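In the form predicted alone, a lone chain appears below as structure tokens.
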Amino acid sequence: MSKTAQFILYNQLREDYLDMSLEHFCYVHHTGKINFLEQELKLNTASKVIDYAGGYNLVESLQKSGKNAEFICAANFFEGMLTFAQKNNISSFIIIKPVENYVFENILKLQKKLKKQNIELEMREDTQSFFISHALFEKQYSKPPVMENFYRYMRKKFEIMVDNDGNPEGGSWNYDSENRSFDKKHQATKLFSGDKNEGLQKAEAFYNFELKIFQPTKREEALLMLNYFVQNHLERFGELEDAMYQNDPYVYHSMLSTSINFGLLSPKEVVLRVANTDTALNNKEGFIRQILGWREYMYHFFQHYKDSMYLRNHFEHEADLPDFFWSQVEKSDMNCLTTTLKQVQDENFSHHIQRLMVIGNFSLLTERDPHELNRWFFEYYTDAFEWVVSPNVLAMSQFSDGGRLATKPYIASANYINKMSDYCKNCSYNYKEKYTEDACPFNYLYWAFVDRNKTAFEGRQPFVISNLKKIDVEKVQELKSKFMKKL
């Protein structure tokens, strides 16, 4: 008798993604090589290890209720299903889409190539990672909105955060104003940790590696760093959740990312805890922006533009990432930089200011191939997937769209950086300094990226261009020409 079976991907970690009618489950752990856009990705060793383990847990809790569940390390989803298949008398699979497009591309590809063996595989859509579907976003929006616009559509209609007549808690749909602080007393936050489950003791021996900082493996993990974060990190995450520190890359901030992302825990589950609780307006609506907003918005946007994104590089910049990118971090003289790319080798972590407005910022001064930069962030982060990566580094930090989602270029000069971090403090360029040989690389390199690129700033900040007539252009970009010798 032919029966049916649920492939289980690596981003679908929790129950809610299952069919619970079907007898049989399969998870392919996939040790082989993975191809993006006609190049080989090679994802970081931490995800690897999360996706192994968070399979693992996820198959003997389902044999543990009785379900015939097998847990597979092959070089191919197809090998690994196959296997199941003929060793179970399957006939079809089913799957939950994947978010990853190149991940549904080979799925495709995947389906035929089972079609042969007298496998069907059935798609089903994705009700759990997002809080609507892409085809709803589309029906609502001919063409993606200001995120803004978009973030109010959601927060009435999940009424999150509003009255009964829809208006915001508080009266205000955004605190960001109150969330760009530096507190020069912050201690080390102290960070949420779990012991190692047995998935994630076999993971770290298959890949002979050791995770660095806690990532929950299993959804009771997930859940109880959730509970840590409301109960010891909420009430100042929006004051500082801008701020960086060298001896702190983690603030308040959640941690959270990789275990949504992987589908240990809902979005929707996550916002609505963080809602209901009791604490400042700024805290609550500044970390439920991040997700009901950014997070949901670069989905659907990516989805929207995908076909196009990688095709754009709107200022045609084409130089490689710097060595230090990959390794030997120390050759990069800039603290900022230094301290935030080790932290993102080391730890496969930094968070969202440092990567856009540190690791970003310097490669779109610097004209780095956003298209380079876009394959290190999915190297390099463990809560890297398709749809949050490439929009907010192609898009976003990068302006390679030219301007479908940011209005402007997301640049700044060392002001920026020393407001809102300790890291000029303990560097050895000056950061007040333009024009002399110590000064910071930002700030020359910003004022060349201005007067190079004024019609990108002409219409939304002419105050840049007005200043940019008090600046000695020849000489800061002379500095920049030194400067981008050395690297």
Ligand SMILES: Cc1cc2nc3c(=O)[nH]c(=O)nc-3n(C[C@H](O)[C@H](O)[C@H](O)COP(=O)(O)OP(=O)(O)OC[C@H]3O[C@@H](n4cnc5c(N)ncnc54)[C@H](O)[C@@H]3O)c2cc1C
Contents of the next structure:
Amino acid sequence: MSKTAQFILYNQLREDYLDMSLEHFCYVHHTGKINFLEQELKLNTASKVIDYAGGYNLVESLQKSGKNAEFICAANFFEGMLTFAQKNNISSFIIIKPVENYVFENILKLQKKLKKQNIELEMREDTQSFFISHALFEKQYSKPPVMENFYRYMRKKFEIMVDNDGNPEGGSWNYDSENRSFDKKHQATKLFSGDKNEGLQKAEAFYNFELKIFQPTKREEALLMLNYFVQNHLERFGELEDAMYQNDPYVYHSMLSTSINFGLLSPKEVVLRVANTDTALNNKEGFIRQILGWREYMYHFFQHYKDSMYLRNHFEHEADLPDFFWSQVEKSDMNCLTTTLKQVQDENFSHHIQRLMVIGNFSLLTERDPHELNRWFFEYYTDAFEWVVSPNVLAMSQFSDGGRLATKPYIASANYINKMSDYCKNCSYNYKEKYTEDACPFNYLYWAFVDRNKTAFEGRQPFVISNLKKIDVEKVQELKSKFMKKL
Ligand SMILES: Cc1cc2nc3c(=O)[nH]c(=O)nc-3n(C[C@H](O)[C@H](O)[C@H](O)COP(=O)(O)OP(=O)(O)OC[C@H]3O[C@@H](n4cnc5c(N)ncnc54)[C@H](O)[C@@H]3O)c2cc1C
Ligand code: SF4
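The form predicted in complex with this ligand, contrasted with the form predicted alone above:
Next comes the full complex, this chain leading.
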């Protein structure tokens, strides 16, 4: 008798992704080489541990509910699926369409290989990972609108924080102006933590590696983490959303991106939970904007431009990342950068402003190859999946698409970093200086960049261009050249 099984992917770690009318389920933990854009993708071990543990735990819960489910470690998906099919007499698989493009391409090849073994593979649409399908997005817009317009459309469509007439709760769509504070008296927050479940223990033993910060690998844990965030951190999320602290990398951030991207939580349930919480509007709106707005927008933006995204390098930056991005972080003597890179190398996480205004800012101002930086982010972060890492790194942070996403390059001098962090007081550089030997590199790099790329600022930021007139351009270019030689 012909039997059908569901093949579960690593980003589909909860039952909502499953066709529970089926009896057979197979999860393959991929242990072999992964290629992304024709080069090996050396994913961090923490991500592999989450993938392993998440799959193991899901399979275990399916077995407990009486299903024939198996967790298989294999060098590739084909091998794992074939083993499962032969053992269980499976003649067809269903799979929920992968959200990562390079994985989707591989699944198409896999489909052909399985066919040669007389095994069918049916692909079904993913209705769980995002609020709306990409087909609907394309129907709605001929090309991605600015994020703010899309976000308002989504608020109205899903009736999130809007009244019956479609007006925003509190009278404003955006509370960003209240969300740019730095509290000097901030006390480090406490991260959510949990016990090591069986899957995690097995995964850590398999890889001989321990997760440095707790990441859920079971749906129940992810729900507890969401609860913890809402009860303990949401009430100050907005205000300190952009702040960076030497001794508190997490501040009031939710730390939920990895769980949402692996499918342990649905973006919709997270947004609804926060929307129904009684807290100040700047927190609620600030958080909902991140998921209903940015997360959703990035996915559709990537899908729309995926064919050209990897071909563009607007500023023609080609320098390799400094070695200290990969190891020996102490070789960097810029405190903001060293602190952030060390955290990423240790914990595979940093928050948004560290990604954008420290790592991204440094890379853009020192003319690093945006595509190498993209690979670096992809390999290091546990929340990195192609559809989200690529548009964030290439379009938002490095402006490599020439402004299809951001209206201007995200760059800043030390003034911004000093305002939003306590890094500068522990740094060997002087954040106030531009021209001295100990001047903060971000200062002269910033002006050297503006000088070199005036057209990127002329329309949107004429005041930047008029301030450039007060700068000793020769001096900043000279300091820049000296600094670049050290990298
Ligand atoms: C250069 C760069 C690279 C990034 N790479 C990734 C990545 O690989 N994976 C990833 O999930 N996010 C990425 N982001 C977005 C953002 O930095 C992370 O989602 C966030 O820091 C995760 O921490 P958190 O869960 O505590 O987020 P919170 O600050 O608590 O925000 C809540 C949620 O909003 C969503 N979100 C916020 N901003 C974005 C955004 N710009 N794009 C997509 N979702 C967003 C995330 O799901 C996040 O969990 C990147 C941003 C930049 C600037
Ligand atoms: S002085 Fe410059 S390099 Fe040092 S922490 Fe501040 S911004 Fe970073």
